[in-house]
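To begin, one chain is listed below as C-alpha cells, in the form predicted alone.
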Amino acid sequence: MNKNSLDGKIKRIAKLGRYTKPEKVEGAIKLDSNENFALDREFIAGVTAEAARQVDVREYPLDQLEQLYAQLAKYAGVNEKCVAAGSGSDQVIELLLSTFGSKRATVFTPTFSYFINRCELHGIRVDQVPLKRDFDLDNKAFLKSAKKSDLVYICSPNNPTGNQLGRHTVIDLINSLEDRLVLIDEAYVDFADYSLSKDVTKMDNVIVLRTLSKAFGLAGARVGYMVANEKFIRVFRSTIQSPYPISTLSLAIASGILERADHVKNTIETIRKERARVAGRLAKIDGLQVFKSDANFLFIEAGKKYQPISKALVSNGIIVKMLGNVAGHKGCIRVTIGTKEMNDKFLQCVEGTM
C-alpha cells in the first residue's frame, strides 16, 4: 500500500461516525449506560474475587471457554454446540461484518449506532428504515430493503426505544429472507418475554447476539455470546474467533455469575417492577411521553420539559442519555432502570419541574 492510499484511508475513517464513551462523574448517580446497579456491588465483587483466587492468570485459558460454552448454552436453553463467545457481543459484531462482508446491509432506525458505525467502517453501505411513530416496525418497507441486502440487523429489544418487535413479526421477516443473513441483537432480551434462541439453532442464516454486560452486571468484564446452528458455531470457533478471546479472569467471573443465575433472574424481576413503577409515575406527569419498555430503560419523549428536565438532573448529580430529537420526537431521554433509590431521585428531579 503506497502513502496516498493510506492517506486516502485514514481521511475516510476520519470523517466516520463513531461511538463515544460517556464522561465519568465522580459521585454521580449514573442512569446512562442501561448498566445492571440493582445486582449489589458487593455481590459482584465477591464473585470477582471468588474468581481472582481461582485462576493463574499466568496461563492461557485452556478449558474455561469451554466450561463458559456448558453454562451458557443452559442458561440460553440450547446445545452447547450452539453457543460462542466474545471479548463483549461488540467483538462478535466486528469478527462478523469483518469476515462475511457486505456490500449493503438493512437496518431499521433509530437503532443501536454502534453497528452502523462499525458497518460504515467496513465499506458496508446501510440502508437505515425508519420505523413507525410508535416505533413498530414498517413490514413492507423493511423487507423491501432488506431483500436488495445481503446482511440485515433486528435490534429486539430496541435500543434506544425499549421496545421487543412482536415474535411473529420477526419470524415472518426471517422466513423471508432465508439467503440473507440476519442478526439479531438481543442485548436486553433478558428483561423481555420472549428470546428467539432456541429457534435459530434450526436456521442456517439467522444468529442471535447476547451479553453478560447488561442482566448480569458484567459490563467491565466484557462478556458476550451468540447463538446459531451447530455448522456455523462450530467454523466461528474454530476459525473466526481468536483462539483467546476473553481473559482468563472475564471467564472465571462469568462462570462465577451463571452459577447464580437465579439470584440474577430474581433481580431481573425487581428491575421489571420498577420499570412499570417508573413508567406509571412518568406517564402522570403532562407533556411527557413515556413509551413501551422491554428493556432495563426507559424512552420518553419530553418536549418543551426537555431543557428544564436536563438543568435540574445535571444540578443534582443525576446523569442520564439525552437524546434531543429523534425521529420526529421532540426532546428525547434514555433513563436507566437503577435500584429503587436512584429511581426515586430521577423521579423527584423530572416531578419537580412540573
Ligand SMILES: Cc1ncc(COP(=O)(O)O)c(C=O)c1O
Contents of the next structure:
Amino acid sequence: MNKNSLDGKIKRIAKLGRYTKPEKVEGAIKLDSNENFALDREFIAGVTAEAARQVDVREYPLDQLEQLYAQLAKYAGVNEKCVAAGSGSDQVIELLLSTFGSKRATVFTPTFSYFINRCELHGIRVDQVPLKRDFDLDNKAFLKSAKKSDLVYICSPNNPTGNQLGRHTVIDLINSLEDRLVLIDEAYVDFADYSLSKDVTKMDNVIVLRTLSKAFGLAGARVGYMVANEKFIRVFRSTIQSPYPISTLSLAIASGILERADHVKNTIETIRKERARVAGRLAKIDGLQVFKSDANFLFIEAGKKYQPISKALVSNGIIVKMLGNVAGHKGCIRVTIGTKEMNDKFLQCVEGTM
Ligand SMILES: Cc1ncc(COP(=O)(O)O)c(C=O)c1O
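Condition change, the form predicted alone to the form predicted together with this ligand:
Whole complex next, starting from this chain.
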C-alpha cells in the first residue's frame, strides 16, 4: 500500500480513534453527556421560540456574532476584544489544531479523548502523561514532556475525572512554558471555583476554551468560545475562523440565554448542591469510591459492583457513561448531575444493587 495515495490515507485515518456518539434511547434518563437538565425544557423552549421569531434565516448573520462576543465577554469578565466563538468548542479546537498543531502535543490522561483523536487525525504525536492515582498532576513528568512539545492541553476541570488542578499549579506550568501554545479547556468551568479567562488575556501563548453546551444548556445549538489576548483573537476572528461559523438561529438562542444568565447561575448553584448531595450518598455505599468533582458530573470507581450497577441502570432506563477500567481504577462510571428527580432515580438504582 502506498501510504501517500488517497486510499492509503483513508486506510490510515480509518484506523484512528474516534468519538462514538451515544445511542438515542427514547424516554431514557440521560446522564451520560454532561448536559444541563436542571434548566427546564419550558425555559429553553421559550428562549428558542423567541429566537426563531426574531431571526430571518434568509440572511447571513452579520452583526449577531459581535453582539454575542459582547455578552460572552461580560459573562466571562473580560474585554470583548478578547473573545471569539465557533460552532461548539469542538470546532474551535479543530481550527486551532489545523492552524497551530505541529509535531507533538502533551496531555495528561485520562482526559477528553476528542482532543487526542483530533491531534492524531492531524498527524500530531500525542504524549500522554498519566495522572496520579488521585488524579492530581505529576508536575515533573508533565513539564518534562510539555517542554518537548509545541502544544499543551489542560482540561480544567478535567473530563472524565471531574477534578480541577489547583490554580497555582496551572499558572506555574504556564509560566514554565512561555513559548508553547497552551490550551486550557474550561468546558465545565462554570461549575468550578476558578477560571483563568481573565489571566490569559494578558498572556501571549495561552487560550481558554469555553462552551454554552454544558452550564448554559445549549449542547444542541453548538456554540463554543475562546478567550485569549487581543492580538490572537483578532487573527482568529478575521482569518482562522470561517466567516459564518454559527447559524443565525443559534446566535439568537445564545444571546437569549445569556440575557438570562442570572437564571442559569441559579441552576449552576443547584447542580453544585446536588453534586455534593449525590456524592455524599454514594460515598456511604460500601465498595464505591467517589472522586471530588468540580464539574457537573461525578467519577465513580465501582469495582466489583460495576456489572450489577450497569444491569440495574439499563433495566431502569438510566444512561450513564460506563467507562470500564480507567488508569488502574476498576469499573469506572461517569454520571452527570441532573435534576433532583433524575439524581434520586440514579441513587435508588445504585443503592438497590447493594
Ligand atoms: C472537556 C470538553 N471540552 C469540549 C467539549 C465540547 O463541547 P462543545 O459542545 O462546545 O463542542 C466537551 C464536550 O463534552 C468536553 O467534555
